Amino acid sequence: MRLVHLSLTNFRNFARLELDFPQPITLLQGGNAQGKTNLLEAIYYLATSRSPRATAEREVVNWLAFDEPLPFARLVADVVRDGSSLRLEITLVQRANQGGNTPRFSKQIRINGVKKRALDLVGCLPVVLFLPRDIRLVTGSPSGRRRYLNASLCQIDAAYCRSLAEYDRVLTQRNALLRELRERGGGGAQQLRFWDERLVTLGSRLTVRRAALAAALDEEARKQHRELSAGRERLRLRYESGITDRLPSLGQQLALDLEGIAESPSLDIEQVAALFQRGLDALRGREIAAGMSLLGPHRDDLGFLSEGRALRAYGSRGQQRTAALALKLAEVTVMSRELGEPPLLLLDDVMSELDEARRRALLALLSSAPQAIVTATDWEDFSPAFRGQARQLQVVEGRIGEVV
């Protein structure tokens, strides 16, 4: 899989881009506000039709875009992949005015042409972004590694996909009808009898599916921190299921039931769903009388452990950053194996706050990968080698230049 050409019009800084990319290495060089990483994210944002930095449509257009009759953004990218040519395409077109004072955008998905979901989007362009700010990964909330895993996912597994929108809108009724049983004072209890159902079937498939990608992880991420460490650190991922965390007595045998998963699937799920379903019934009555949901993947973490410590608490910066990139590297290597070719790697300033050491070794890492676009303020951060194999351009208030 190779992306081959990027079109931008009215994204962010970049009022229009035309950008081929011919080499596996890309390196981009420029100032800080110059529009580095809005190119990296207007690619992760075609890859998942949604922005791994903004939380509305309308911040990621070019102001002067409204200065026109229309306001419009528009992002293209051609990919070639399996020998076959991709265009993939995102417009946002802003809504006529509903009497607010905030611009409101649509969003319209085209796959060669052909209007599509943006469930039919992810994957089509796998790719795997580090930004400086996924030292939260290690250091952020637990709902900032769910989105991890859950954009991961999605990329590799089209069903994980859809279960998971499926047990969003389950769980969104779940928690309404829990509110109104706590007014009622628990009466009508029956009623949440379908609603259990569909989440203990949904978030059984999530649970199981989440721990086998934060395993294979683990596997992969020690290789990568060690690379990045010259072996001095030690580096494991452990996954924190939401049912286990809830359920401390029962949480041993799903640990024990976890650990099959690549023999028996199938089973897994089924004593997944069990156990699920044993702590619903338990935690009836605290359910209610909290209004929410209190077991299910929507609580699930994953633990960053150096020689046995919580690297969120007694992680230096420095070993932060690094385990949060051995964790990148090593989805390379998950998707690359779950689908069968390398995901496009896109490395944000990856360079800063590392040591000597360790920038040694992760150059020599990405001088293997198969495709890569990397970002830098300084280019005295990477090697004479390293610059020779890329393709050197810098940008400068949303103009992009080759340097010769």
Second form
Amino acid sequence: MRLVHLSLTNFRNFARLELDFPQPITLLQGGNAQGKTNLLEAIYYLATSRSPRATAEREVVNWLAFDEPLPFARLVADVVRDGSSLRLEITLVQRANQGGNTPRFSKQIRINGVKKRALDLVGCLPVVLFLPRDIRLVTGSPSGRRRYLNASLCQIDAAYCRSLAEYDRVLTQRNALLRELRERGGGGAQQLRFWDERLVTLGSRLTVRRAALAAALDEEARKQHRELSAGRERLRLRYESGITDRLPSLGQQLALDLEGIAESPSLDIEQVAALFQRGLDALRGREIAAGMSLLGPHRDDLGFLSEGRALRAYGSRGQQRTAALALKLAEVTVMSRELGEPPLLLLDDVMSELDEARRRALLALLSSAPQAIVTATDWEDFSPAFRGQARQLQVVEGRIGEVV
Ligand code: ATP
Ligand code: MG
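Having seen the form predicted on its own, could you now give me the structure of the form predicted together with adenosine-5'-triphosphate (ATP)?
Let's see the whole complex now, leading with the same chain.
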């Protein structure tokens, strides 16, 4: 799988961009606020149908485009996969004005010219994005970690992605019903049972898949971390599920695992479903009082532990940064294994803040990757030998040129 060409129209500060990727490694240098992150954001957007940072589609549309009668933005990636070429396309068009001052945009997705859903796009161009703020995966809120697990899994498992979309719909409906039951009091048991069943079926699938990914990431991240910390510390990742953490025997198994005695247990879907339902039965009154669903993968988390202690609470900044890097390196390995080929690596200005050992780990990864796009503010982040192998580009105010 290779990204061979990118074409942008009115995306962020790129009014127009046509860019080829003829070499495995592309280095993009630029000062602050020139468009480095914007370029990687565009590729990530085409890969996942989502921006890693924008909260509304309109944010990515070039400001100048708003002066045009029909503001729009277009992103196109030409990808070669298994010998055949694939054209991925996202167009953002302004919706007819529905009152209010903020223009809203709708997203149209095409693959080889044919209209598709976001679900179909995700996975066509598998990517792993490294950002300086990856440390937030360790320090930030559980919702960020859930988003991370979902984004990774959607790229490697289309069935997961479909279940996730359906689960979100069921959750919304169930929450609406719980609120209604709270307002009107009594009754509704029949209806609730219907939504419980859907929630349990889909939620168990998500839980089992996420726990398996967490176990795979744990194994790889542990190795990476050992290298990065010169064997001084032990990192463990653990999927923390409100459903399975209720099962005492499994809890014990996980505790054993943390001691490094047993391998990570794989969860049995029937067992998870039974526990999930039992949990919902026990929480019924509280869920109605709260008017929302209190149990399920939408409340779960991925725990980072060093020597058995939560890194989020007890880790130093350096320890947290190392854990985040180990996680991302592990993600690349796990994704490569699951996909049968390595993903495209996108590294946004992450070299400058790493020490020598961590830089070496990242450079080793880059050298073995079939394709990587790396941004930096300083060329000095890379050795002349490394730069020599790469295509060197420079970005100035949304214009990209070759460095000769
Ligand atoms: P840094 O080194 O500081 O991270 P960068 O090169 O990564 O800089 P970008 O985040 O890519 O910078 O942003 C480049 C410029 O794009 C910024 O000046 C930003 O204000 C501008 N920008 C962001 N959104 C839009 C938009 N919708 N339209 C036009 N310009 C935008
Ligand atoms: Mg940037």
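Positions refer to the first chain, counted from 1. The structure presented is a predicted model; accordingly, all values stated were derived computationally and were not measured. Just so we're on the same page, rigid core means the largest C-alpha set that superposes within 1.5 Å between forms.
Once both forms are fitted on their core, a CA shift of 2 Å or more is seen for residue 318 between these two forms. Core-superposed comparison between these two forms: the C-alpha position of residue 83 differs by less than 2 Å. Comparing the forms between these two forms on their rigid core, the Cα displacement of residue 309 reaches 2 Å or more.
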